[in-house]
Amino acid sequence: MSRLERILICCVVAYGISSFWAPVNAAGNKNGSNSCVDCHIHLPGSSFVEVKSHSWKGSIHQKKGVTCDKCHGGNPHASDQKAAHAGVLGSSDPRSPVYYKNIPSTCGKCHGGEFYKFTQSLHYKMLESKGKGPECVTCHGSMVTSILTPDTVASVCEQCHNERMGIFPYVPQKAKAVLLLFKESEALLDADRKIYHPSRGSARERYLREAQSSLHAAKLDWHRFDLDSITGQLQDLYSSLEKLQSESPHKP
């Protein structure tokens, strides 16, 4: 590849990195307004959809330029209401892209990888054979609005996994530990990451790179809730994290 050929293939890529990230208005667009948004956004909330609407401000959804119409569906530049709602289906509808055995898929046109390691759980198999199980909403909320906690997260699995139902009730404590172990993890790695500062092509670049993808697979086999699985992937962390602390600083 020549030097002119490499210098346009940067120019295209700043240029669609600076689409991609360029400045979003109030209504969580890039360019223009949204419809959608601009109604909602002025209800009083007192009613379930209001609620849900004043829930977006401020959410991760709106900050990346996502509203109502890329779930719900609709015109979002359609001022006429009937207009606008044109296609827009209840959440009890079958056909929804937000009926609850159809979250996964919709979350999943953006979260690609969570989405894959969903459906390769038991708790996927359960939702699309029986209807039973938890979803995306089940964790984070329809805004996704809230992160689990080690606390949190054995109250959401006790719903199921307890002694009454019998369905493996240790899970929720044994759910707990290991997020707490990732959390604990991650924090580690953080520090590291503060305190060396490794040259490019150093062993200690090649082991802060190796925790950095153990902790980024643990995050993704959450989503298959194999805490085994999530478990020996903190520990490929830590080992390379050791690796890291007991390298020379004067070696290569």
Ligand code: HEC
The other form holds:
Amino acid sequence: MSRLERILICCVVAYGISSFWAPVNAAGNKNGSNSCVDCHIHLPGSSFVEVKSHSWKGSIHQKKGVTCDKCHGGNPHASDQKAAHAGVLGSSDPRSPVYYKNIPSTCGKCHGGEFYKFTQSLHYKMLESKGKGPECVTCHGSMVTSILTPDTVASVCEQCHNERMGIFPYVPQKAKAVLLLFKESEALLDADRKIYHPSRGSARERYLREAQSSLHAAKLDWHRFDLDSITGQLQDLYSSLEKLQSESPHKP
Ligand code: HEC
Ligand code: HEC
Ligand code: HEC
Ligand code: HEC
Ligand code: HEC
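Next, give the form predicted in complex with this ligand, keeping in mind that what was shown is the form predicted alone.
Every component of the complex follows; first up is the chain already shown.
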């Protein structure tokens, strides 16, 4: 066997091993092993805990390596269950990072912008004072972290905003309309980004940037649930896009 052949075989074997292990690595342990993931992902999936564990699979958090310990605590380097669970508390324990009142600050470690806006909302005050009011998981789920759409948003708001409970029953339909407008504005901006490739420092570049920051502000404003302010941000976005379209491409 030539030297080159031997190197080739080594590569093929190494590749085979790495692709064999790939599904395990895709389970979230970006930098080596994570005992929470390694153990939980292989539990059969028949109990509540096991079903919960599996719901993390395929989430954006899995893809970005946000492992169980990031939200639940514990020791992801200990392979023994008891040692790994040191500090892990069930969601009904008020000291747990996933106790409903603590969820916003747990998620807020990484989603600071949303968390900050959320703390300015009436929802947050209700949650703090009376223990009622939505928190992050009400709208995004815990491990699956779904994004609300115009089709799903009304049903989430309706849990509390309905005629029976009498708190702002107009909210679900208004939220649906505003989220629809939000999604359309996002798509419009995306389309314009594909059409226009303005040169640096040009007026068009500035309008695109302004539209982008209005969209970002609208996204964050969701977390204050100020639907009128979101609409205002989207109006700004439209006027930036109008200026973008009417701007002569030859002007610097
Ligand atoms: C060797 C296997 C193993 C390891 C390692 C492990 N777990 Fe568990 N975990 C389990 C089993 C089995 C259960 C359910 C039965 C039980 O609670 O004893 C469980 C339960 C849980 C629960 C539910 C607790 C409750 O009281 O409702 C959470 C949350 C959890 N684990 C998170 C983690 C985190 C975070 C890590 C890593 C820091 C981790 N686990 C490491 C096997 C493991
Ligand atoms: C982005 C944060 C986040 C990540 C990552 C995450 N969880 Fe959770 N998990 C939560 C929150 C918040 C709750 C409580 C709310 C709920 O039950 O929906 C929860 C609930 C649970 C429960 C139910 C326990 C109880 O006491 O109610 C189990 C079991 C669990 N998670 C296991 C895991 C495992 C295993 C992983 C990794 C494979 C994981 N979680 C990853 C946020 C997370
Ligand atoms: C350790 C950091 C970390 C924690 C803690 C965390 N996340 Fe994330 N989350 C991320 C990253 C990274 C992304 C990928 C998007 C990005 O890069 O901004 C993400 C994405 C998301 C998305 C967007 C999903 C999409 O499809 O675009 C939502 C919604 C979300 N997280 C909600 C939550 C919620 C709710 C919690 C608490 C239960 C939480 N996150 C806790 C890091 C974190
Ligand atoms: C009452 C419902 C609700 C609550 C509570 C809520 N969100 Fe959101 N969240 C939304 C909506 C609606 C959007 C905008 C959807 C979109 O971007 O298309 C959003 C967007 C996001 C995004 C951006 C996703 C993307 O498209 O990039 C993140 C991250 C996020 N929320 C995190 C959080 C965190 C963290 C909390 C808790 C502090 C929280 N959310 C509480 C409804 C909610
Ligand atoms: C878990 C219950 C719950 C859910 C779910 C919920 N809300 Fe609320 N919301 C409340 C409560 C409680 C109040 C305060 C009512 C009061 O003033 O007495 C409130 C108030 C509001 C207000 C008035 C706030 C203000 O600052 O004047 C708006 C707007 C609102 N919610 C929007 C939403 C939207 C949009 C959704 C869905 C994406 C939603 N809510 C989901 C419980 C909820």
